[in-house]
Amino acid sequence: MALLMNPLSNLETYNISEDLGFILEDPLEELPDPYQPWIRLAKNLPSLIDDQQLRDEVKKLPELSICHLQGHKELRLAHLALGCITMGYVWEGGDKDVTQVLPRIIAVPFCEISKKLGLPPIMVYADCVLANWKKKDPSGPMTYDNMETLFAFPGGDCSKGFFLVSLLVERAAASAVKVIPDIFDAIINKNCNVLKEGLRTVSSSLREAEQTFHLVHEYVDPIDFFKILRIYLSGWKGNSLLPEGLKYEGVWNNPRKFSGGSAAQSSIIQCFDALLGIQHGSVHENSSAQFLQEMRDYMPPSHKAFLEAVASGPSVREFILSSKDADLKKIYDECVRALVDLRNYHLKVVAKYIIIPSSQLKNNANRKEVKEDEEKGTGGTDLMSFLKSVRDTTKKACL
């Protein structure tokens, strides 16, 4: 058994952070000199889909070769800002205007990148959220005020505040990452006091991560990013705006269907369901757990082999239950209950940002109907559904 805990003993093989857990450390902001182009381009989304010239500026890019890119790190800040492009030019005519032509001129080294780092060639949570961020005094704290975004998308801050926040939620979490590998030697060993202490900082940095959720209401208006950030979230899987999916002009011959940025690819909570046995069905008969799945494949490979291997670990909750440790039992469930609130804290949360927003849309007089899409996720999920089915299947988890 000691073999089965070599792996999992350092993160860095993970390329997993001790402090930041699945948040990259201190992300590039600029590429080798080749590729401004695409950094200019990202740097004024905003701007140029507002004015409707994202589409011609992109156009008269160069035509350029992956080769000169070395490096994680290049790599993920290509993958980022050619994300980004891709999304804008996408969208930018809204839902009234759709491109189904991604031309080749990014598809083409979008594709490349994407292969090499093991990623759709879509924009992902890996890129918006974990790689698109940087401090504005790099000697200071990493707190909301002293933080930036890389790339931004139109609707003023709202973007800004949607990432950011995101990224703080990570952050918060990122300390139980820390004590997996302390978990499993604590099962191994059969020492409950270390493992207590384990599920105890598992515990709390859920009930942090939740605290830490709030701060959405005080960056992030409902309205703007309902109306104007949201499609650029939006992916071409499960969407009626592009039943078929997307061309990558030079690539594939036939469209091809990716989803949009969504929670479900943020390796950190489904983590915790690995960590603490939370089953959520058969991926064969259950949706839910089908989708999850399915968000793996839009993670850094590292990270899903990580999840992969938590899951293959020893299992912490049939220890806990072939045990006689009262105690035990109680703080398991106390992680449990934590994870369950920051599922609920989730629900309010898409309820206020989407649901009531596209209520209003329903109610006003001069609308006559909804489009299907609004109240799906931007990974193309019926998401009040999704989530409650989640949130459910983990209160059962409850010893």
Ligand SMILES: Brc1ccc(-c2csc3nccn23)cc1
The other form holds:
Amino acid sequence: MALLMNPLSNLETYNISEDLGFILEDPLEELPDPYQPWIRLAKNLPSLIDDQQLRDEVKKLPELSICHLQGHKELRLAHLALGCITMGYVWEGGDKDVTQVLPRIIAVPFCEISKKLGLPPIMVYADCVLANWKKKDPSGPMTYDNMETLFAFPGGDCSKGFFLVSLLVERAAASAVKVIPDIFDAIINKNCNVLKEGLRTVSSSLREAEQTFHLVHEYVDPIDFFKILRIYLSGWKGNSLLPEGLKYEGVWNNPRKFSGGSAAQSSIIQCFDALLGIQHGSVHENSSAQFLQEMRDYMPPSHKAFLEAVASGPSVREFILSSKDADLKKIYDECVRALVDLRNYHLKVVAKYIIIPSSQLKNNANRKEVKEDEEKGTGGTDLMSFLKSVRDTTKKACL
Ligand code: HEM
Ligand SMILES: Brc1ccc(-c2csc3nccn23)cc1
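With the form predicted alone in hand, show me what the form predicted in complex with this ligand looks like.
Entire complex below, previous chain first.
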């Protein structure tokens, strides 16, 4: 029988790295000379915002055409830099002085670059996590101590910790991505041993991802995260501070709404859901499924295409359900349990970094009511019910 073409046989076509998965390999740190003003502003975000100077400095930027930006990596660095500047510009005044208009001097190039990349004109996970890193010693390992972010936000090392720990979790899970084509080949060729090998790699890489997650306690301070960093990751969709959205001057006549940063924009976790056949409800009636689906539009298009190829590939779950091999069912369940444990660990982290600081600040005598948005995640979701529902549907996938 002719070997069925495996749609995933070449990960490179999806801009996926064999070693680093969805992480952008060796991100650029500099742009061609004309764009130095963008890089300089983005590199000085914390001090400019602390001095309430960022908005004034943005207005002094030169008008720049994007025609000198060549190649994917330059466009990714430009989207990251303008994304950081945009978040800083909108939220420089905190929730007391929110601007409704993004000036044309950055709105026009930011939207043109976004269109070329197929990303929204707002900072996304693929910017500040996947493309926002460098090694201090290029010949050294990808460990926290040998890494640095390219850009940061106010709050000391909080944004560095949050972005780099997320990156290291992505890297730990990346070893599972590269075995997905082998898993599909094993199903096409009905080779149970190769399938078991591939699923063992998936469960062990998920376990390694959960262990890496523990670094968040060492490198991210809960109060700095909740009181300072979170505002800069907030978006303008479902946000009472920008009920109409943000006006992109010189681009669209009406304000536009875009969601704030969420790791539902991370392809890695959605990739495991797709591989294991875990459905988070139907996009028609289930808001969690809708949110997860909507966040795919905030991923690089090639990563979104990869998720769709995995979801439409041969079904691992169906193959195992129809198999008599008890071992295979056991190994599948180990993968599901590893994903449930990762999501449970994440829920504990969210409680420590959002729920507890939120109630502490609410109980603080001289504190105004915490805004109803405060109970929402960075992505503007009612976070605990969303995260618990996603964890629960994962748990239900056990055979
Ligand atoms: C201080 C650490 C963290 C906090 C406070 C946090 C908070 C949140 C919140 C509030 C959400 C709800 C959706 C949203 O509004 O974004 C969320 C979703 C999510 N977070 Fe985190 N997060 C943290 C670290 C991480 C890390 C390190 C990862 C690993 C990559 C991660 C992966 C996810 C994923 C995949 C989702 C989507 C829901 C799901 O698929 O389970 N988070 N997070
Ligand atoms: Br933009 C942006 C988007 C997502 C994240 C992120 C990394 S891990 C995590 N859980 C919730 C959000 N989140 C950080 C910045």
